[in-house]
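First, one chain by itself: the form predicted alone, in structure tokens.
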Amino acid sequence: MIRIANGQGFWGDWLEAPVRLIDQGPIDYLVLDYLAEVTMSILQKQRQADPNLGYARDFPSLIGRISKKLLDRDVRVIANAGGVNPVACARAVRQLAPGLKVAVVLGDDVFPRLDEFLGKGYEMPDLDTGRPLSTIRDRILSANAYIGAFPLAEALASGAHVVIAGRSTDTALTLAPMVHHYGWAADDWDRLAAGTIAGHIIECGAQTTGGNCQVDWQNIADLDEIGYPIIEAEPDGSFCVTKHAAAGGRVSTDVVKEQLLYELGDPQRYITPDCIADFTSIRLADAGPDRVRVSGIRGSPRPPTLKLSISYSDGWKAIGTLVYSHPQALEKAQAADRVVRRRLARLGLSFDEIYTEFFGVNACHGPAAPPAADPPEVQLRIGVRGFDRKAVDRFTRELIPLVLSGPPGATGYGEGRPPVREIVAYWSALIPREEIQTRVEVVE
């Protein structure tokens, strides 16, 4: 059995979680998941401004902090913290933890190859709209292929203490140690599917140990000291989901089921670069306090294509808020919304979209929200988006004047005019698998 723990569910997750996972009990592998789709565009912009950036900058300092413990306890780290610059990330790790061997997985960043792909006749249409990539070519900010577990397992085989990737799938981070440790074959579909589902269960960190849980959340113990999830993986592909006994939180079949439904499309065809997993084959059983056993998983062959994660600039937006107090809080907020819209119209400003929400009334649940006849306060949140940055900037000057020239009782305006921000949109497409060639490098 090997123990694989996940200490980060996203870039910005609890900084103490990885340290506590090492301190509170035995683990063999520590995986850290940093990347969301839009994160790649942010990192690409950072790299364009400074060629030494483009990675999750929290990661090197974390490894420096725990490097001695990693060596003393023989814990190996696998992370996608490399973003669009894994080599720079690895060099930063080596500076702060010179005693560790660091390997990087390269080949996922296809931003420089997009014109090559287009020249070969790959239209790379958006999976949601069917539009060809050429329609946004001049606005693309980043482009990365999702890579699977086998390149990461190859990096582990180099003897590296720390493996750094760019845009790997979230599930590959957990599957890779199983492939490496047990020597699973590339066509061992059931075991690969089991490792994939194990990765899916723990990819969001504490969401599998009681965080963000809908079931009996008031009675989940010690959320301030919540434990992060651990997979106890066995050679046949079965595994247990658990946490360290000293940590807070809860692991139960109900909690695991919630996470299994996260970002799930067709439950019989969960597609990854490594295999296709059948979620309907999963069998769960409580196996003791904070232990859930998972077995019976079936898989099928991987697809002939890999998914591309592409981000592109899609105009500008600004979002502002005001809070209106009782009495008639909702009526005041609605009146303020009308004032803003009429003033924008008189200025001759047009936008792709103007959108208003009333927090405290129906912003989260819309028409499904229970009636709120006279709420004590309401936050008006109004935003615009469009390609005319000057028009968006002009909108930002129309909200704060309502403090004196609009309905009474406005507050919550201390930060002044809202900023204008670039909109980064997401485009997913497919590319033949053979076009993506990964490689492993050890960074000295």
Second form
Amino acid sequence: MIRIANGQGFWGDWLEAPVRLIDQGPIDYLVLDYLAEVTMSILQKQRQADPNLGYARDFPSLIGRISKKLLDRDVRVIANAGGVNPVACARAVRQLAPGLKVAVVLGDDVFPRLDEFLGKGYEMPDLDTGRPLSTIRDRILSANAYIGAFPLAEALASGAHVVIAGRSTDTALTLAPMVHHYGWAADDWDRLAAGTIAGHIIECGAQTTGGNCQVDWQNIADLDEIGYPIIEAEPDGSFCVTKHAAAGGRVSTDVVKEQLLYELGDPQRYITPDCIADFTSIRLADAGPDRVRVSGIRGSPRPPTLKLSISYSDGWKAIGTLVYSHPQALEKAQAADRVVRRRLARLGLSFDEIYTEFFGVNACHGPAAPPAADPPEVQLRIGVRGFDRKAVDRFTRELIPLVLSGPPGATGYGEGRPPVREIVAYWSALIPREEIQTRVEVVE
Amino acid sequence: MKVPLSRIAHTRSGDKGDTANIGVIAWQERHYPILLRELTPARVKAWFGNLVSGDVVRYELPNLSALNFLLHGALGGGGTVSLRTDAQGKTFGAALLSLEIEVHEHELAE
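Now show me the form predicted in complex with the partner chain, since the one above was the form predicted alone.
What follows is the whole complex; the chain from before opens it.
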């Protein structure tokens, strides 16, 4: 049995989690997931500004902090912290943790190859809209292929203490140590699907140990020191989900079910670069306190394509707020919204969208929200977006004047004018997998 | 009689681009048929009204006593395009819990 723990569900997750995973009990592999869909575009911009940047900057300092413990307890780290510059990330790690051997997986970054792909006739239409990539070619900010577990397992085979990838799938980080340790074949679809689903269960960190959980949430113990999840993986593909006993939180079949359903599409076709996993084959069983046994998982052959994660600039937006209080808080906020919209129209400004929420009444649940009779306070929240940056900028000047020139009692404008932000949109497409050649480099 | 969905199920929701997903899990296996009967895609779409511009698709996971709903065009463009507070659909699952479903008393009896 090997123990694989997730200590980071996204870039910005709890900094103490990975340290506590090492301190509070035995683990063999520490998996850290840093990348979300729009993260790559931010990192691409950072690398354009400085060729030594473009990776998750929390990561080297974390490894520096835990490097001695990694060696003492024989824990190996697998992370997609490399972003668009895994080599620079590895060098930064080596500076702070010179005793560690670091390997990087390269080949996922296809930003420089897009014109080559288009020239070969790959139209790379968006999987959601079907539009060809050529319609946004001049606005693309980053492009990466999702890579699977086998390149990561190859990097583990180099003997590295730390494996750094760019845009690997979240699930591959967890599957890779199973492939490496147990020598699973590239067509062992059931086991690969099992490891993939293990990865799905722990890829969002504490969301599978009682965080963001509806199950009896008031009584989940010690969220302030919640334990992050651990997979105890067996050679036959079955596994247990658990956490360190000393840590807070809870692992139960109900909690694990919530995470299994999280961000799921067609449950019979969970497509990854490694296999297609069937979530309707999963068997869960209570296996003691904070322990769930998972078995029975079936998989089918991997697709002939890999998914591309492409980000592109898609205009500008700004969101501004004002607060109105009782009495008639909602009526005041609605009147203020009408004033702003009329003033924008009179200026001749047009936007792709103007969207208003009445925070405290319907912002989260819209028409599904229960009726709010005379709420004590309401935040008016107006957002606009469009390609005309000047129009969006002008909008940001149209809210504060209402303090003196609109309905009575506006407050909560202390932050001043809201910032204008660039919209970075996400595009996914497919490419034949033979176009993507990964390679492993050990960074000395 | 009418009861809120929360009486027999719990939920978790998230996003993929402009699509929200809601997982609905029966607390007890024997209540899964109620979910199948009551939680049609049309009812879920109607519950969210103008928040959802596209189709609602339902998938079944009988092994987990759960349904998975995909709500297309549900997040105002999704990701950083969206102007909404809940651009990732994090609260959609909770919103569904107060939907009233029709159950027979004997179905809830212990």
